[in-house]
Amino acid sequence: MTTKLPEVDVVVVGVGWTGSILARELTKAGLRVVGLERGPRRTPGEDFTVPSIRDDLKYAVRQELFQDTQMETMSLRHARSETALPVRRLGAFLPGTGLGGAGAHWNGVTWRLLPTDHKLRTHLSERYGAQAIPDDMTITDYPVSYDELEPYYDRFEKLCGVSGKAGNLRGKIIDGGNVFEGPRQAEYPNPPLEQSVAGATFETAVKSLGYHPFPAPSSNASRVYTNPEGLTMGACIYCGHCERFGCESNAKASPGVSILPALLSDDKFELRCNAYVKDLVHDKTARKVKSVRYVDTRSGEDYEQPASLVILGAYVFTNNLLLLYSGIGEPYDPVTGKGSVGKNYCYQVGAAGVTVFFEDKEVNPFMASGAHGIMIDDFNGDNFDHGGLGFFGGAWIQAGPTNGRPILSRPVPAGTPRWGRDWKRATAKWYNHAFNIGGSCCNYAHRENYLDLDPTYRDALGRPLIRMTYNFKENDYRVAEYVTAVLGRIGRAMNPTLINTPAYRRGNFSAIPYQSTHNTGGTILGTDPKESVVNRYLQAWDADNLFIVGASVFPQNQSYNPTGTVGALAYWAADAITKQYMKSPGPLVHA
């Protein structure tokens, strides 16, 4: 028996970093909003303290904030002619659970997109000619330019207390930022971090080459900062707990630390966590969501919350699941290349990392942080000519370790034993004289690569799974190729005593070795109704008072991680609905 809940002005699906914006912003309009959590609650104070959050085993090897793939997950196949399975456990990427979602464990990595990047297909044609795209690569343009949504980087920019240095501001170049970044209006609310040695290392080997090096836009303040909520972030103590964990002493930006305890204590604001949502109840003749279901994981006992709006803030995967499951949107069809729900899924390509090594140079990998490396944008985005390459993309270049913890970082040169004696003399030698340098490379949509219901296997709750059918494409090897090749060149300028030279090898996407978690598409945001999920507003086209935010509405995935994007979106979606929803429900763009 479902029991059936009083109406509330608005229900936020998921709170982690979209839903708490959202939440935030429509309790400050004054409408009354629920948040449902599938995991538990979590809050800094009382969950990630020493000396329990310095747990390797608890929080990096077993997974403990990530989401329970006995629960939930998603079955993979590489092409519509195999069989999907299921992912028994996670590996390639780590979606969050309980409450801060990703946000509570991520590194901390806050870009801004390129200008070129919110027009990639418009750029790309204008600037090669529009028969140089592939047919079946499917990108296309945001409907959001990089002038529009540059306020909204600063305020999320301004929420998680950025270190970085500004290499574009108002239009002027400024060396030692990022001198391929959009024009900014305002530097970054911290400066940069401390740079390490490998940083240092780095840095002087790029400038060799004539590349252009700057500090990681880290959402690790370097100095003690209250954002413009009030809420107050620590400094960074370089602990090299980030990825994985929560942070100890309130430093790195997250949800449960820049933004839930000021919407906890309105009174306009109820979470109820342990909210596993099951679907939502979608009216097609009123062209409106009309309520959320969810079961108590506790009690098991189920739910329905009636909404007047509804926000849908979870991860890419729960996104497109809600949707599909739900019968919202038409489902993406790769044969007639018709429908939008699940088109344009894309993950994100790593080239092969360089390790380099130093006899005499010590560089103390367990003192850094998440977001600590000093970085190149020579390569990234169409930053440099492709003419003749046969590739479109890049990757931006960093080296700085994120962590030395014991057992998941034991450097040795290629050609050591995996395990034994020479094993550990190895481990013992280098462990502190050596470091990564790596390129995370972008991955543009393909017609091919989509997501849909399985029809086998399901979870829980007894829906389908989430079927991804995803592989590497032609476009993703030889970005990865011509990525790893500079990686090389910028090792060899290092003069190390050794170096594990890079070799990229072909193969299969794999959900078994950590990549990223930086999954994005299946309701992306576009102009057309027949090819996007919501409009530039990221309000969906079959349903006016839905609304979709997180890396679920990106049209491809640039090479930088999402989160500063969908930050911005989320306060983008936010300004739209209370200075133009509010006044007159509604859909906000008529196709």
Second form
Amino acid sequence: MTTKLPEVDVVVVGVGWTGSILARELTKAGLRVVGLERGPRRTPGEDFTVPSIRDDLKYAVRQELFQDTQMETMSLRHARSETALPVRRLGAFLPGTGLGGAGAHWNGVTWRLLPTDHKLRTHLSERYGAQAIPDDMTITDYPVSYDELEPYYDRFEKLCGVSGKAGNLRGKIIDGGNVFEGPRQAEYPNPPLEQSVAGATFETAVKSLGYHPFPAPSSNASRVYTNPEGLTMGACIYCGHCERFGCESNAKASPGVSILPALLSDDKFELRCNAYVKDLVHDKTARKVKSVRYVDTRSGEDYEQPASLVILGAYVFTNNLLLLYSGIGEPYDPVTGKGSVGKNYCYQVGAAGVTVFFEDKEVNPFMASGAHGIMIDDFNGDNFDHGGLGFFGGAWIQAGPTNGRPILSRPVPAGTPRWGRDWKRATAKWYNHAFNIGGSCCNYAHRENYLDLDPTYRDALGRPLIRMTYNFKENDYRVAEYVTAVLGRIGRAMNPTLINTPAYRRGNFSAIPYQSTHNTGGTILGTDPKESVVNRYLQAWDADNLFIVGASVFPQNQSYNPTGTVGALAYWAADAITKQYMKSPGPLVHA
Amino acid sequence: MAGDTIPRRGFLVGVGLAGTAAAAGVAASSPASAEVPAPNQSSATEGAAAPGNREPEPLLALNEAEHAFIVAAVDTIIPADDLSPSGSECGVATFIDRQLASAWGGGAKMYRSGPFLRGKPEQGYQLALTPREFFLAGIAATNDWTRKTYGKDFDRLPASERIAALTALEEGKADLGHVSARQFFNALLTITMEGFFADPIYGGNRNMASWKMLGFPGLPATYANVIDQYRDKPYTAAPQSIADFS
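To complete the pair, please output the form predicted together with the partner chain; the form predicted alone was given just before.
Now the full complex is given, and it begins with the chain already shown.
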């Protein structure tokens, strides 16, 4: 039996970054908001405290803060001709659960897209000719320009207290920042973090090669900082327990540190944890979502929560699933190319990392922060000429350890045995004398990569799992090959004692090794309801009182970590709701 | 097992005692004495991990034969030398027993609905077995194979044959029947490394032996005040674990 609850103004599904931002902006605008979070309530000052939060086995290895695949997972196949099998244990990516979502355990790398990323298809067509884009590469423009989104990037960076150095201040190019970035209205809220010897060595090498190094844009605060919500972050203590952990010094921006204390003290907001959303009730004729149905996992009771406005702010997979379960939008069909829900699912492609070993350097990899290091953007997006290269896109490239936690981080020279006496010698010898140079490559949308419902496997609530039909494609392999060659060039320019020769990246996408939690797409932005799920304001074409917020709206995935763009789009959507939709509820774009 | 009448528990008590005297004690009580290795010998001089008269560890998940297998395996993967005591002296066998008895060992956070199909390697683990069940199956299958190949259970093999046996597993050259040798070896290697390098609260990494070996300081209070000062300089703080802060 389902208990129908009294109607509220807004229901937010998922209380991570996007749910928190939307709930905060909408309560500030006077609306009564209910937040539904499938996982438990977590509070940084109580749950992320020393010494327990420094438990590498519990958090990094046994995955304390991540989605419980016993409840719900995804299935994977590489092509339509194959049978998808469930990802029984998380590996490649680590979606969050619980209050704060993945925003509790991210690393804090906070990027903006390049202006050309915002108009990717138009830009590439203009520069290389439309015929240069392969037919099966289903990339599109964002229907929001960089200039339009700039104030919202700025807003999210101020919320997070991002530490960094501008490379383009209102059009003025500044050496030492990212000279390829779009113009920003203001310097980063905080100066860059302290650098490690790895970052310094990388910086010298890339300068000698003529590239343009800059400090990683980091939501790990380099000093005590009070954000526009009046909430204070501590200064990063470089403890090396960042990704996969909560931050005990409140130095890593997260919903729990940067926004929830303000939201939770507002009596217009009601948080319901352990509220597992099952589906949305959609009135196809009225083109409205009427309510959200969920089960309280503490009691097993079902509830229906009516609302005037619904925000889908869950992770990529859940945003897609809830549309598919609720019959909102037309599921994408890769055979005909028709339909849009599940379309343009993207990920990122890890280039082969290069590890450099120096007998005479003390790396101290344990003195680190999650978004720590020196980067270059010379080989990203369309920052370099792709004429004749046979691919589009690239990668940001970085060096600087994020941790020295030895269960997962023990670099040894290639050819070292994995166990026994010689393994131990090499491990002890090189632990403090090696670091990685890495790059995460973009992943441009492909016609055959998509999400839909699995026909066989079901979750704990009896619903079909989301099925990923996904593999790396030719463009991905070529980008990775190119970037890997650059990594090798940089590594050799450092004159290391030893270098692990990069392996050229071919082969299927694997669900096993961690790559990045940068899944995108499936509910993409667009200008045509036949080709996309949401309009430029993140409003669903098929229900004007439904806004879908998160990386699921990315039309394709750039190499950049998505959270900066996710946060900017969340503020952009919130502004559209409070300044336009609330005054005149209805479609904000007429296609 | 396999007509072997030597009670393993006695053997284990011997292993629990550090040093050559204990090894000699084992040898004296064993008809296979000539072939029983003394993996702990080098730790006698090092002596970092094992206090002399520790009681036998109570077992949560493994039986004595399985525990003996794990002790032999972790001591082969992590042999004692001047860098650290052996895997079992560092508590790695204890760690594995406790992990297999934990929620993780019982399949927590693991999707376990069927059908169970053989997938491509990139689709990841596809068996119905929990980690605990998988390890027990792997141990039994490996002992079957070593009995066929060497005439003895794995833990009764001399050091050189243990290394050969694990190498055969790692390279997928050992036929373990229904168990994939490579898959079992990789799981064994992974959990051994977890036990060696995790915080000591889980029973492994006794005395932070692996952290001392690496120069990993464990849980710092803060590095904010030293990161600049120690850039490219050795930082040699004595490591601290969760218990040290509790």
